[in-house]
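Take a look at this single chain in structure tokens; it is the form predicted alone.
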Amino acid sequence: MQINHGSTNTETSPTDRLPDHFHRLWNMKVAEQIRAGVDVVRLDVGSPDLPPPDEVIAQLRQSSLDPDKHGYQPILGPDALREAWVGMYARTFGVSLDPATDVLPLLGSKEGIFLLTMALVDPGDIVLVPALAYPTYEAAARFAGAQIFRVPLKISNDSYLELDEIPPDIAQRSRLLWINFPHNPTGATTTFRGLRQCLEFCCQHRILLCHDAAYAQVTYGEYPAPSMLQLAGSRESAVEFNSLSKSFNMAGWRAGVLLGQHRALSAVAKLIPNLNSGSFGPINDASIAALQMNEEWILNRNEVYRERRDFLLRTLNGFGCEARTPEAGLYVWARTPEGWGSLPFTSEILSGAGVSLVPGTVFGPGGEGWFRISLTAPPERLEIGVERLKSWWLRNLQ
């Protein structure tokens, strides 16, 4: 596995180090199709189509009538919001957290990924990223002037990183190791064994383990997604990101959190007042309402996604498209036809079938030959999109 140095030109600006964001460029392609009169079915973005709970919307509406909630709020989050995250982690994961030191609310977890990297990574440092990963981990590292080392990832229902593939000199220079379970884009899951291996490796090499748990409450059947913070010793060597975007269908509300190691949280807390002025008061109150809800709403919502997943897998397998069966998350990870690369295939499906998918290479070189389908579309749109994909497949490949 080779280290990716990126640009070494010291005269470039930090933004020059950033790759063009896939969805910004892809949305331009989609817009072209729409202007041409194509009814494009969007199965690319993981933005929930279902609304948040009624109680959450009601709380937002009620709080918005309070004139005191429209001014600046506590920049690092109100105490009640921190305590609500503590309560959710206690009920869901059996984890005991201190709201004063272990919890830092964020304007979405994506903000936190960037801020943590800015706070802890220097130019020339190394950031360890799974071979298949959410692109923001790499983008943040490149912006900081760091180098990327891609760690092989064994995909299964007991996924793990092949940490023995990391050379000792690379480990010595590494500052962060990113992991993400349930996994975007594949839906792969892990157990405490996989998490513990990562934690032990990071403890040994004095690397901060960063667990992105954005999909931890979108699970199917009896599978319970673990929290990194359930492991002994995690508070000293790890942080965990979480979010209400996927768990409560609140992607546009930008309500996330950073939990765990006090030193890392303190570093991010120093940056936040220089970058924003806190979140909207009614959103804070509505987030508290979401975090205090019982599990029944989540279970019922997850059943909707499970039905969509099963329909999609049944249809894909029916016309010969190989796909993984995810135990969690919002996506199905499927193989492109033989002889097709990820980007050429998804571009052809967009122009030839009017369906927008995500090429696997967005998530790293290990995604070549794969594409991602999102479950976050109403059933009627999902059915139309998959029927178009099936028609193209049978017409061109049989």
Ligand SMILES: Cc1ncc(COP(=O)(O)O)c(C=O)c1O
Second form
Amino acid sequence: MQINHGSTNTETSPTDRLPDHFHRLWNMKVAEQIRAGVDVVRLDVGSPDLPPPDEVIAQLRQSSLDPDKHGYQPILGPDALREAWVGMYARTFGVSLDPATDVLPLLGSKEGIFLLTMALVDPGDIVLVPALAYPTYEAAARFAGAQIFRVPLKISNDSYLELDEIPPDIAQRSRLLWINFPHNPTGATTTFRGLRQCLEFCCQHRILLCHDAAYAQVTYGEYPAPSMLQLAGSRESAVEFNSLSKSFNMAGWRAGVLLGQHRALSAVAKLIPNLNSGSFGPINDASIAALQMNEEWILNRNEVYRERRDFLLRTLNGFGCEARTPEAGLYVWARTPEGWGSLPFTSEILSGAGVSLVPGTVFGPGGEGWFRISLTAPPERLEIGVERLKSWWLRNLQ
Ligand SMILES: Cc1ncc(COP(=O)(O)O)c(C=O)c1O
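Mind giving me the form predicted together with this ligand, seeing as the form predicted alone was just shown?
Following is the full complex, with the preceding chain placed first.
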């Protein structure tokens, strides 16, 4: 799969430059169906349906009984939370971090992606984004008045960016390169080789490499996916985002982190106190409990997703829908039927079959002809959803 698109932007107002957020608009379409009496099966969002570990809930309960935990907390995260991230990175990736300087807790990694861009990108700069990518990288860049350049992406279990396709004048004006492995939406992974190529390119061109590792602990094979911080020299030129949202089924809790280059962390740390007042104390304590969970809990949880993935792929292939086998992450990336664009197809499946999917174009123009199915629904809902899709497919395409 090879995708390549350039992009410019000429609007002036920051919010005018923001593309409409897909889920905001799509949720209105879904609500319309629900109002009309349709029992919509939601296989669009990547919000885990499984609960966080029992230990996490117990800690939340206990901390919420402590009157001292209800006031403002340290805005840039309590020391114990920073230390818990350090402990998790040491156990999981063998990486040694300094809690005082290498770790910045965030209210979710999405917030951090936006803030990092606000802090480091000026109007007229370029932000390098993979050809298929989580939309917040582009939205933040546009809001900052930057242009984006989409870097072609080779998708496999050894994915890499085609960095040679970046013209020298674009590289020279670029401030950030975003990468995200395991990859949303395709579930593709990379190896140290792929990460190292990006790091070398960024060092050479003085670009900050931003690795979004939101799915590093949701993998189906080798465990876990690599961290950028395992590479020698990464802390001078790279940052890594991580989050409890997918790793510990805590998407609603808003607990993420930014790790790595001190200059980038300091810039974001300067912005944060103007925007929020830290996370809720009991959430901080429960996040520490999550970060101290053993590997077995994660392996067992990943096995649940693997069963769902295998069921979904078997069924899709059975009725002739081509789909990629993800090595990691929460999604299956599948082809629309011949002659169907992504948005017309997913709109038709919503109104004609009562199943909500994500059109591939949400992740960039290269997603045309694809759609994303989320594995974050209980088996019975997943079965109903895929059976409806199958009936529609057989009725309309045979
Ligand atoms: C690639 C990627 N990065 C970041 C996020 C945001 O995660 P968080 O809940 O930590 O803000 C998501 C959420 O779906 C994602 O898919």
